[in-house]
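Single chain ahead, written as structure tokens, the form predicted on its own.
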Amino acid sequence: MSMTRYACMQALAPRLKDELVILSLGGSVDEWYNAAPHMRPASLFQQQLGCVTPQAFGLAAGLPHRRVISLDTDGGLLFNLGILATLGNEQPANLFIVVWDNECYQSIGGPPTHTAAGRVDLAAIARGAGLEQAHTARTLDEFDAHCAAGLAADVPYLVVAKVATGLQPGIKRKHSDGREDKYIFVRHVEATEGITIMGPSEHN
């Protein structure tokens, strides 16, 4: 595989505006950080394996009128695939959900995820749990096509993104930690929805 995450990245960043955006852990944070700086108070940063896709299509429901994006991982999709089933029933029409896949549990070292046997297709398994708009990209073309559709798309679509192994070189370390990224979020969506999520404190 020799298409990377962050020339996908690379191709995304530009077609997003106003979009909502959650990842998960490893080196797709810094990563995101480089390729989509104007995406950034828009991003949700570091989300548990197993939680990246369920917190988009809560965010999704929770806003339908907002494109909202999930950049998950081939681990953290296997660690809840569950999910899917609930995406299938549910069919958040503004939901667009990108799988990168390196068949590896990279931030760990390395040792290979189920889709590194070749046997497992994410992408149909998703089609099996009812989403019919699930495809797989191997290059960076098709990856651009399937954003194009994925972003105007009615109906949840997620492409699988077979990736090579390893990080980016030469870039920079995202500097905050979780608990700030959560607030920054927080206030974006609270500023671009003319809404309040988290209210002042309570003195006793």
The other form holds:
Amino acid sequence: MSMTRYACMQALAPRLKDELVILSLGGSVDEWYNAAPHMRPASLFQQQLGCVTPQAFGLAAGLPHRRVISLDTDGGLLFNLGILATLGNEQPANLFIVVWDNECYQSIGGPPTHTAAGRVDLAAIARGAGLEQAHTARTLDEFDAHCAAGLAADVPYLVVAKVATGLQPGIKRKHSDGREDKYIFVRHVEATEGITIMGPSEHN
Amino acid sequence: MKQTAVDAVLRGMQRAGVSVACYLPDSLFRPLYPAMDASTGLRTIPVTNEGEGAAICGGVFLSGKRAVLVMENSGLRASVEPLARMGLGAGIPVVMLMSYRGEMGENNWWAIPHGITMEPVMQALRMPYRIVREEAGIEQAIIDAYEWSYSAYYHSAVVLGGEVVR
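Having seen the form predicted on its own, can you show the form predicted together with the partner chain?
Next comes the full complex, this chain leading.
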């Protein structure tokens, strides 16, 4: 596979402005931090398998007028395939899911995931779970076209990006932890939605 | 579970400002699930496992809405990984309402593990909880769980046991 995750991120990032992003894991966190600096407060950086798309769906359910993007991974989605069935039933109109499928657990050195053998097709699984708009992109042009379609869709839209295993060289590390990232993200949602999520304590 | 207990749960959720309920149905709460489905102002999201439900609830928290995860207490074990990551790692809270399977009086062998593991698992997560066995305490327990979780930004649980669910 010659398409890189970082090049895909560079294609996706300029398309985003008011959207909210939840992402994981490992190297993709640092790559998104570099590829989309304007989306830093609008992005929740997570380090967990199986939670990213469910969290993004919860966010999309709470803010149905706002486009939410899940930047998930092959390992992360495989950890909890059940979310695809839930999305198939719930049909969130404002959720765009990108699955970075590098066919390995890159952050721990690259042992293969179940997609590496060539038989497991995540987009086909998603279609079978009821997500009619579930596709696989193998070139940057294909990926970019799916981003355009997915960000304008009125149904849940999933694209599996088959990407190379390498990490983009020369990028900066993100130094914040999950708690700081949560506060940055929540304050951004509060400011842009005009709401209070984590309010002041009572005086009593 | 009596209808009056179901009504008390719904009143507690309403007073706590809950607008989304994720659930995996169980037998002790059987009448609660259709009642939640029919409740005005409450969106229900059936899930495939409780861990998925916990993560969805975490996402709802980030939107400014309030969610609850409703399940049998066996679902707590299925939720430990996302609960630990979200709660201890990021301070994203999930409030849970669970039925107490496996408490004293349990007559199903398969439910015994649920009773033995429930409290130690919640204690391992350093998660406060209240076990409610009288209907009169249900509504306030739910309200108190939200007050605590939205002060601590950490998980809490209300466990319904005894005659409330039998």
